[in-house]
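Heads up, the chain below is alone and in the form predicted alone; it's given as structure tokens.
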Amino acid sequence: MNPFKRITPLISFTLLAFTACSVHSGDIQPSYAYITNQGDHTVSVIDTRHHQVTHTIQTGKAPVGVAVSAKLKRAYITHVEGQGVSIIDSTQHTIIDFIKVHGSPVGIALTPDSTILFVADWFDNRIMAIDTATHNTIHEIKVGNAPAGLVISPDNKKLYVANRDADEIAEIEIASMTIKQRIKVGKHPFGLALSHHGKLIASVNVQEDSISLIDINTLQQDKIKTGYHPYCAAFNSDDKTLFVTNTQDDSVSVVDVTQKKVIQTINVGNTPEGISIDHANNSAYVANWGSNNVSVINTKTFQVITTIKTGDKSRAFGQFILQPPSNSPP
């Protein structure tokens, strides 16, 4: 079975944040959520202040993953069936280039300095490092079976890769492009989330209905039960709560990071997958594959405040909310 062509609401997990996005500006500046719609080959652009779709961008075949850069004013979109990465100009909301990768790109992440784009090739078990200035692949790393979620440490030094079929996270030193260690986690890790201080990583263990919460320095792990078939996660700005999408019970689990337990379950749309947080507006955006929409959650009250219609089979795997730097003009 092709894991990216689904014909029922049930998800095949033979398959793709830094889902948490760091934003600092206030209401005077727009921020945008880039939602990949795998079923109709589009990206919906949502103004997160007004919770409205402002643009629908026709892309390559089957868009999946998202990474964004305020510095470059770009959104990068993976196409698992199209074997490449679309580049969107975030000022004009138009595609300006396409990077061929000759593989099956799913997970995607940018270094904090926006110089290197990392892309996970699901079927060939490798990570590609792409220079954002030239769009050339500068390095390839064989990692493990079925690499999916990617996150990068705030200091720009380490890349973490969820190897789904190996039940592990590979830690890669970016300077040398070498694997430094492998961290065993729960069964079938898929989405990853990294805390803003860079000390905690959450592995979403799809086939175990749990997350592994890992201290990066000590490697101490806590296993926390979530909902049915969790998929992606995002830390709130204070790193005290973690939001986890549960694809098969149409919900989001709110995890108290200190207490290491679920403190609330929020009902959202059908088959929620990607999640990112607009911290400036206290809003978590959840892409719902099964209902073709996005649920918006207030991260303080844990209530769904609105639902936004998007495209067919909304996915948004990765860091998909872009907010301009605080010193940018409105």
Second form
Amino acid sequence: MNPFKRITPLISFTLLAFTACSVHSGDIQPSYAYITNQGDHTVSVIDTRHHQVTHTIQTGKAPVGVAVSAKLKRAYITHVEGQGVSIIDSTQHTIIDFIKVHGSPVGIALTPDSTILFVADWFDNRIMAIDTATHNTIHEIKVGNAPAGLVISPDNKKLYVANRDADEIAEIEIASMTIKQRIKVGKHPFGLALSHHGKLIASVNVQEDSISLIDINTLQQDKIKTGYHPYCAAFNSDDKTLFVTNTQDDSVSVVDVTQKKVIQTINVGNTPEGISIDHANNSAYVANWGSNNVSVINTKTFQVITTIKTGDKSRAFGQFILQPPSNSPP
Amino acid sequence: MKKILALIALSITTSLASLNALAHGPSPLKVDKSITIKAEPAKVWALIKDFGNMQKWHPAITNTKLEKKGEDTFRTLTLKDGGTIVEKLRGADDNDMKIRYEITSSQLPLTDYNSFMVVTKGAKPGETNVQWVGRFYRLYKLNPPIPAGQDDETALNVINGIFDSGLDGLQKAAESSK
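Could you please show the structure of the form predicted together with its partner chain, as a counterpart to the form predicted alone just displayed?
What follows is the whole complex; the chain from before opens it.
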């Protein structure tokens, strides 16, 4: 009789159990930050648990905008000079498709239900709606001059577009694909941010060194001074503060949403552009175009906790953190 | 040197297009150059921070005129070919030895130019590192095709030329015994 016959399955079982345990240790799956590097035609994929670049993906020419879907396990990347959208499989970190767009796509956003991808053509003043199942363009909407930042309401019903050279936000009803109203904001709005409850929208007014904070229901608007040439913004997990990147001050302004003023200024790398927050680990990721890296800010203490080397001219314009559904904040 | 002047001269012919203050191209361009100079950081910084005297170290510039407009400081650079560049000082920080400025008007084939120069101690005593970074856009602001002379390459060539000859001139000025 071979005594090992009984022991081997036991060992296997123990190993399996151990492996399963280690996968779940910390209770979270990795979140990834997709950082577009416009200068070297790559996307740096950062594992936000370890603050490390785990993959560098060669893309088409000059990647800029990012949208992600945990549901579809996809990241979508705009190529303003390459005239199209690359689709990355977030489980393999490889490009699986390219959607040709005749124009100069910059801004990009997905409906929260991941059914429609919206892409803004910077020069032809239009928004394209792309079906994420078929990759076909299902609609085109004429908007204002130089459409840039895009955000979509949590109920999938409204798309907001920053029309940079029209100094306005256009509100589009997604069901009818028509513009319902135009909201005047400060000079040259580029990035937009929407609070998690969907009631507040922030427009980043580049040429006016300010943000416009707008109550969607009442349209009451407050202007708050930021640093020099702000670019993008992101609401903190509790919607009580807003982080704004100041491209020409190499800093991030922390705006208190209730007090309507900047309560802290954080020094980051050179020419910070895109910003997104990983709510599971209370970290804001800031893409520094000038210094080719990402500053990571603790969103509770407002301190820079680390800097991660990425590629040439990091931009990451859009919501670029892919967070598995199980990591949602309580 | 000749190449820069030729490019600057060429750019004057396309200058009307640059008067449009609205949209710029979608892809900001960057030139990032560094040099090590055998001189004390304080000496190099003194040359760089002297906003009204760029002709002292840049070989393409014959004259610098400093002007105050309210709180703001501007300089008008006159180039060897007669062209001019107007720049606004954004700040000069003695602690960080860093100066920031931007072009407010010029005939260069580019738009929305801003820049910084930063001085740091070199690896060896008596040595200084200088980094010069410019951010700007090409002149052409619409969907492709992009006309010759208004593309990324033209804009990059001009700034690369200005930076290369400038850093070379800065080195000569700082390393001279004066």
